[in-house]
Each structure stands twice: as structure tokens, then as C-alpha cells.
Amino acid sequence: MTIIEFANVSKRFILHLNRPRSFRDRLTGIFSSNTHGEEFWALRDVSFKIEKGQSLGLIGHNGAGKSTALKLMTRILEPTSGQVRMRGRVAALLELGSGFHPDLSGRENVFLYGSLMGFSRRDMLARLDEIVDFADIGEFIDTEIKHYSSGMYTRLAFAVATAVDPEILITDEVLAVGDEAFQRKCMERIYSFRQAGKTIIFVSHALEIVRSLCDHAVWLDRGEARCVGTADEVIDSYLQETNRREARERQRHTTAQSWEDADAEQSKRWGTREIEIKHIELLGPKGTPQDLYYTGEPLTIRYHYRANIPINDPQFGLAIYHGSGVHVTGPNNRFSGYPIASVHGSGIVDYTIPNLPLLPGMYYLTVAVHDANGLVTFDHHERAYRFTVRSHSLKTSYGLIELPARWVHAATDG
């Protein structure tokens, strides 16, 4: 049974760029026939269907039309043209604390939300302990929610929305407000909804979670449905286009300049320069330079150096940082049991990771070369290089690295 259907749906907004600055301007505008403004089409001719029990992911860059599509599903907005058909009780988490009244306590808002969903006070009272426990707000349940932090808002909103047994759960990036432990708890509940045969509409920039959670996906781009199909098909198409865009941008930036300016170079690079790191290459599986890598594939970091004087036992090292700033690893050739007796003149040093364990994200690379004791810095490039990691398949949703491990199960008699 089709439970959600978009049939050639378009949504237009009129942007009034010249806003009235005074009461006279507003009054004049009421009686003026000049009501023209700039048209903005948030959605254009979008069509897709979702059957009962399926899950749909909406993906795309910011401003693509995802939030507009969700508001059409919940009847917050009506389409300019086309039809939106929804069947079943809908619980939606589109904005922080949506459906709550700021002057009421958390407890009173639980009953208010339940009444809007068709539940009696007795029904919600039976669910109250579970809601308070999941939201983890304790005695603050009787505090006016206008005094809540954003995290408390989010926890209570999600707890209430998922406690009313909706047939369709709609959630936007609002879950990103909570801390990691709460996000994990929310995802566990969303997965349990899926296992129970509920219909889920999920919007997130975490594509691997969308891939694992959703059966189908829609890629929205500037209001148009660029791709509609299985989650794997849509996400792969989206990533291919994203990678092409990023490659063009990197090429444009590289052509313009290798360093932002002389001051930036001095802040990112220092050393005595007896050995100079002339160039760094990041090489993929085919031995060619690239900026995008996949978990499990090889990555080689190649130093092109020049030793201006003979140096014995140099230490070539590096550090990899996640985009969040977390230091992931910091090896050097000496610690790895690969001494280099001496260098003089030009040469190369390769550091190869046969199976890249990094999980999807943006990473920054620091490279350096020191003397044998690590006391003299010949050349140091601080987080001067950047690369992106993607994943062909979801093996884990959280963390920085994929551990080479295995599971073993053995049944035992009770």
C-alpha cells in the first residue's frame, strides 16, 4: 500500500526583497497593486512513492529543498502545484521543539502533544515515565521549556514524538543538536521502528547512515529530483557528482595558488631546511595522485625531498588529523623499524598504508623531517595537505577507524 506519494509537486515562494521600513510603507503596501516579488521555486515537479513499512532518505546540499519537502508531508505547507498524499499518523521532528509551547512545562507539553496526535491524557500518562526516562531530563520535566537548553528540547521532542506510536516518523537534521550518546540512542530507536514495519522519512548528511537505514532515497538538487531509486543507487550518484565538483574546486584552488599567502606559509611551515620537503604526493591504488580515497584501499604518502648537506639517520614522520581536530596517528620511519642510513641530494620516501582503516570524513596531513634524535626540525609542514575518505559499504557508523577484527559465536547449553 502506498503511504506517501508526491505527484509532480512544486512549491513556489515569493521573495519580497524591498521590505517596508515604516508603518506608512506597510499601509501603502496593503492598498498597492504592486505585489511583485522575486519567485523562488523550492521544489519543481518532484515525484516519488513510498510503500508502507519502507524508509526513505532525502539527501542533497543545503538549500536543495529537503526541508520544504518534509513540511509538505506534514501539511505545514501546501504545494503550489501537484499533489501530496499521506496515509497514517505522522510524528515529525522538523524544528527544535516543534509543537511545544514555551510557557508550558515539559510535562504539560507532553499532554499537549499527545492531544494533538489524538491521545487522551490517560494514554499519555501511561507513557510519561518512559518519555522522561528516554529524554533524561529528570526533575526538569516540570520546568517551563523556554528555560530548556537546546539538548533538553531535542531529547524531549524526540522522546514524545516516538512514544505516540506513529505510523510515519519524519525526522530532519534536528538530531544533530544532541550529544553523541543521545544520537546513538535515537538511532537505535529509529532502527527499532524500522524493524517494527513503520515508515520512516530521514534527512541527514550522514550518507552511510542513510544507506544503512533507508530502502529508497531521493536526491534533491536546487529543488529538482536528480535521482530517485534505491538508497545505494541514489547515494552513489550523489557522491560521484559531489566528487566531480570537489575535484573541479580543488583544481581551481591549486591553479590559483599553492599557499594562501606568504604569512600562511610561514605559519604552516618551519625548520632549518638542511633537508627540505619539496613536494608531497598522495597516491591511490594505481599509483597516481588523488585527493579522494576509500576505506580499505591503499594510500601512499610520498615525500619528495632534497638534502642540502649529508645527513645521517634522518627521521621522516607524519601525523593524520580528522577534520574535527582529533589526532589519529603519528608514525615515523625510525619507530616503524625502517632506518634510513643517510641522505644527500634529492630523493623520495614512501609511507604506504595497504588497507586504509580510516572511516568517511575529511582528514588533514602534517609531514616533517627531523634529525636522528628528533630534536632538530629540518622541515615541518603543519596540516598543509588535505584528503577525503569515502566508503563503498557501511561496516560501522561511528568513530574514526575500522578495526581488523572478527566475530565468533558459540552456543552453550543453559
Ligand SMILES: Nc1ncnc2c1ncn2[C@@H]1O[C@H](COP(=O)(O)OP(=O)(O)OP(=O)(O)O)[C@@H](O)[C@H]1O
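Rigid core: the largest C-alpha set superposing within 1.5 Å between the two forms. No experiment lies behind these values; they were computed from the predicted model shown. Numbering follows the first chain given and starts at 1. First, how it differs from the form predicted together with this ligand.
Once you line up the core between the two forms, the Cα of residue 276 ends up 2 Å or more from where it was.
In this overlay on the rigid core, residue 62 has a C-alpha that sits less than 2 Å away from its partner position between the two forms. Superposition on the rigid core between the two forms places the CA atom of residue 207 less than 2 Å from its counterpart.
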Given for the second form:
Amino acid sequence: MTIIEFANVSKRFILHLNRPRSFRDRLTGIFSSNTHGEEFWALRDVSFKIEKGQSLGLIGHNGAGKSTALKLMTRILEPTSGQVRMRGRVAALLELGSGFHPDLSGRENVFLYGSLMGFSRRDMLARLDEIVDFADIGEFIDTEIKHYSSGMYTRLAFAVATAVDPEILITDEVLAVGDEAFQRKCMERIYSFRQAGKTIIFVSHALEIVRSLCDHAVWLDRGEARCVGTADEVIDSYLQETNRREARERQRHTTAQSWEDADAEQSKRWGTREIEIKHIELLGPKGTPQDLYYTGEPLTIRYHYRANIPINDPQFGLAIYHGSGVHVTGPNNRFSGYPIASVHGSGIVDYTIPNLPLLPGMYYLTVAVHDANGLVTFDHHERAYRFTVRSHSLKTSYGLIELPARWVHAATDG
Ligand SMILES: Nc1ncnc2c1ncn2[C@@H]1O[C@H](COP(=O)(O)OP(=O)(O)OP(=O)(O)O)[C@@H](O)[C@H]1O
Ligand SMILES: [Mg+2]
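The form predicted together with this ligand is what I need now, so please give it after the form predicted alone.
Starting with the chain above, the whole complex follows.
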């Protein structure tokens, strides 16, 4: 049974531009016909369906039209063209500020919300304890809503909306404002709704939550449905596009910056220079430099060195730092059991990571070369290089690294 259907839905807003006009504009404005503002299509010809018991994730960049789509579902807005069909009692947690009356207390709002949903005062009284308990906002339940913090507001809104036994639950990124314990509590309740066969519409930028909660997804891109399908499909194609977009951005920013820029910043480079690190290259799976490197794929850090005199047993080392400053690793060829007998003249040293375990983020790289005892620094480039890691699909999303591990399960009784 189809619970929600968008059929060629478009939504146009008229923007009343208030920007100050120039003197000349004001003079010519009298003759201009465009005095009614500019139009803006927040949604354009969007179609999708949700069956009973499905959970649908709506994803997309800021301003893509997600909240607008939810407001059409809840009839806060009407479509400009096309049709929105809904079946069943909807509880919606939209952006802050919608739903509650600011001058009423939390308790009074509970009854008001109930009456809007068709519940009597007695019905709501029976649920009040549970609502107050879940919201856990203490004596603030008797304070006017306008004095609530955004976290308190969300706590109460979530508690009420999910207490009235809706058939469809709509949430718009609301959980982002709560603290972690509350977020967890909300997610548990949302999962139990799903288990109970209710229909869920979930808007979030937390793609891994969307992936695990939702079976279907719609990717909105500047008002258009770019991809409609299973959550995995839609999220993967969204991630791919985001990665490509970022790569293009980076290319624009980095073409001018070569890896040799380290020389420019003397403060970041020191050493006696018997061996010089002339140049560092980062190479991807095809052995060529990339704008982005991917979790799970090969990454090679290539030193191009020049030894101005013969040096025995040099130590090539490096350090990788996460963008937050955390030191992730600091290997060198000697610790790794790969001594280099001697160097004189130019050469290369490769440090190859067959399956990059780093999770998406920005990383800094320090490289150095020392003498056999680590006492003399020939050349040291402090955090002179930078690289970005992305993921084709996020299997692990917390922490810094993905360990090469596996899971095994065995039941021990029954
Ligand atoms: N009432 C309105 N009047 C004019 N423009 C609006 C109105 N509501 C939304 N818009 C515009 O429509 C576009 C889509 O907005 P919407 O809030 O649906 O985006 P969103 O996908 O929810 O973004 P976010 O991820 O930032 O929450 C935006 O450009 C927004 O400025
Ligand atoms: Mg929004």
C-alpha cells in the first residue's frame, strides 16, 4: 500500500529581494516590470513513492529542497504543481520553531499537540508521564516554550510526536541539536518504530545513519530528484558525486601548489643537507598523483632524494598527522627492517601502503632523513605536505582508521 506519493511535484517560492537598490536602479525602477520579486524553484518535477512500512532517507546538500519536501508532506506548504498524496496519521519533527506555541508551557503544548492529532485531554493525560519522562527536561515542563534551549525544545517535540502513535514519522535533522545520550535514545525509538512496521521519512546529513535506518532513499540536488532507489545505491552515488566535486575543487586550488613548496617555507624545513629530500610525490593505485586518496586503496609516498656525499645506513622516516593534529603513525625504514646500505647521488625511496587504512579526512605529512643513529638530521620537512582521504563507501565511519579485521559469530547454546 502506497503511503506517500509525490507525483511531478514542483514548488516555487517568490523571493522578495530587499537588497538596497542603487540610485540608478531607483530611477529606472519605476519603468521596470519586475517589481514582484524573483521566482525560485525549491523543487522541480520530483516523483517518488513510499510503501507502508518502508523507511525513506532524504539526502542532499544544503538548500537542496529536503525540508521543503517534508513541509509538503505535512501540508505546511502546498505544491505549485503536481500532487502530494499522504495516507495515515503523520507525526512530524520539523525544524525548530514549528509545531509548538511559544507562549504556552511545555505541558500545555503537549495537550495542544494532542488535540491537533485528534487526541482528547484524557488521552494525553494518560501519556503525559511517559512524555515527561522521555523528554527529561525536569521542571521546565511548566516553563513557557519560548524560554527553552534548542535541545530542550527538541527533547519535548520528539517525546510528544512519538507518543501519539503515528503511522508515519517524519524527522528533519532534529536529532543534531540533542546531546549524544538523547540522540541515542531517539534513534532507539526510531528503530523500534521501524520494527513496528511504521513508515519513516528521515532527513539527515549523517549518511551512515541513513544507510542503516533506511531501506530506500531519494537524493535531492538543487530541487531535482537526482537518484531514487535503495538507500545503498543512492548514498553510494551521492558519495561518488561528492568526491568528484571535491576533487575538482581541490584541483583548482592545488594546481599552483607543488610538493616542492616546502623549500619556500624555511621554518618548516631544517637539516644539514648531506642528504636532501628534493621532492615528495604521493601516488595512487595507478602509480600517478591524485587529488584524493581512498580508504582501502594503495598509497605510495615517494621520496626523491639527493645524497651529496656517500652516507651509510640512512634512515628515511615520515609521520602522518590527522587534520586535528593527532599523530597517526611514524614509521622509518630501519624500524621496518629495511636497511638501506648506502646512498650517494640521486635516488628514490618508496613507502607503500597497500590498503590505506585511514578514514576520510585531511592529513598532514612530515618527511625526514637522518643518519644511522638518528642524531644528525640531514633534511626534515615538517608537515609540509597535505592529502585528503575519501571513501567510495563508508563501512567504518568512526575514528581514524579501518583495521584489517573480521567478525565471527557463534551461538553457544540452543
Ligand atoms: N519560504 C521560503 N521562501 C523562499 N525560499 C525558500 C523558502 N523556504 C525554502 N526556500 C529556499 O528553498 C531552497 C530549499 O530549501 P530547503 O530548506 O528545502 O533545503 P534543505 O535541503 O532542507 O537544506 P538544509 O540541508 O540546509 O536543511 C533553499 O534555497 C531555500 O532558501
Ligand atoms: Mg533542511
